[in-house]
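First, one chain by itself in structure tokens, the form predicted alone.
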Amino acid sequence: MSRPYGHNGHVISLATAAPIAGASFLASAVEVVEAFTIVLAVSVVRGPRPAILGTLSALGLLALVIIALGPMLAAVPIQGLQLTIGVLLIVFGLGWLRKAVLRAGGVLSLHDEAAAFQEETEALRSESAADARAADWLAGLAAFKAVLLEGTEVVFIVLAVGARPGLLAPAAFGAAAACVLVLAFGVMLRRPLTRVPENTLKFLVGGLLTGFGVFWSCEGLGAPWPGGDWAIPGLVAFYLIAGLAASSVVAAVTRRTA
């Protein structure tokens, strides 16, 4: 049952808010895990100072971007914004689904956080053989780049899925919860989060983003959906089932060709 709640005069159903928060949480968790792996490698090789400085610098730059983009998005007509964001979400979501399908089907190798951590650690140690100050600067730059790149994707996802009036709060809440949980587990374990089922998360996020993208695009074009916001779970389920079916076909073809 949909239970509406108000936000600045806008009534948003639970059917919309819950998937928004879930999509933002899952997508952000994947990005934060990847950024954390690089920052942890920097901390292990060169100590916490360059890792913290690089991370804080990237977060500060991201905050400035958000402050600059906020008023610009508010000035765009809602239907035009929904259509633009919807198309971007479809492209972004189908990209995630494609990678997840190919990895599940055995065409692409699964992303390995332990291998990524080892590779980054070896690269930083080879750089550390040079001048210590230069090595610290390069290590901080590696942390900055990782947090900036993955953080940019998180910001895009939050702004995209929260483009509809009243949805920015649940989208931001989902992203913030993912950041806090991943960092808490990472700091507590002090090692790469290898047990995070990244490809499963990519499947879920790909289906969520694609479903929302189709919904936003049609709303931006003025086409009503039967059942209103409750069409979103159906769209998400459709793309998830299609992705799983495609991965089974790809796996079968891969086995035959092998």
Given for the second form:
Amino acid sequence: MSRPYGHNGHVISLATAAPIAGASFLASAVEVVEAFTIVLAVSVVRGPRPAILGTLSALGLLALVIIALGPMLAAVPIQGLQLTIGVLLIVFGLGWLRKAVLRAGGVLSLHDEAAAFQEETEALRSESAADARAADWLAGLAAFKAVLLEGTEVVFIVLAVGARPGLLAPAAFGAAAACVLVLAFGVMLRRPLTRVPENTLKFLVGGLLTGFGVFWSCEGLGAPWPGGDWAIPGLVAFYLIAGLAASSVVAAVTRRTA
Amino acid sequence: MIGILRDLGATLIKMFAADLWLTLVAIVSVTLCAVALRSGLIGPGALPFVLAGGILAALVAGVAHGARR
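Moving on from the form predicted alone, kindly provide the form predicted in complex with its partner chain as a structure.
Then the entire complex follows, led off by the chain already shown.
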């Protein structure tokens, strides 16, 4: 059933690699869309130069972080690493799932890329009114900050879901694919990617990360799941169904009390 | 630069403790499972299901808590 393939001597199943790449792709897509909105605003107001320079500087810094942290993670005993990463994934995933449920239920407002673009554009235009050179510097800094902050979350997700031997490659592939796809669409459309269903993506990613977190926490505690890696899709489905049920209940209660 | 570092710190805090209550419940659930396993209260065969149920309870409680606010 599962077709194993090798990577540096480690055999991983498709049941593990596919959800890892998928989780990394979806989570990265959410973050890259948010960063792209700010970079686009910088590009529209001050031209492509500060936008590109700010983006490349942040990507360079993030690459250095990965290069520094990657070997350090490899030196940590695997069980301790799985437990730590598992708990962090549960905390991170539950946070996203809870927020997505509350947004779907109408308790929290949905994230609005068009509004974020408008806000950033106005802020940059008011800064541009003074000194042009300083404005370029501030615009570049805004792009740098956006890519660095959103990229930090992408780096954590890639390192966390790829923390088992042989899984960093599918995790990194998922994130890279998301970056390329979002940038390609963004450059093509030249406007904020408002039609990306951000809350649906956050909901899916929340379920995926929580499922992975529970799976790895159990492995780290020395109590592996029956069925091995095949338990991961089951766990993800379990939390997604629970999230859907919770959002239906919250939506019904919100409608009744409105 | 200070502003960027401050925002970076805020992002890291937001990632793991946007809802401190939910974070604490999740950590306590895993810790309790670890203690129960070490003390022999639950076996390694049952632990995955207990932890999965505990995390589900944390999600439900977190949603209920957020909806009330």
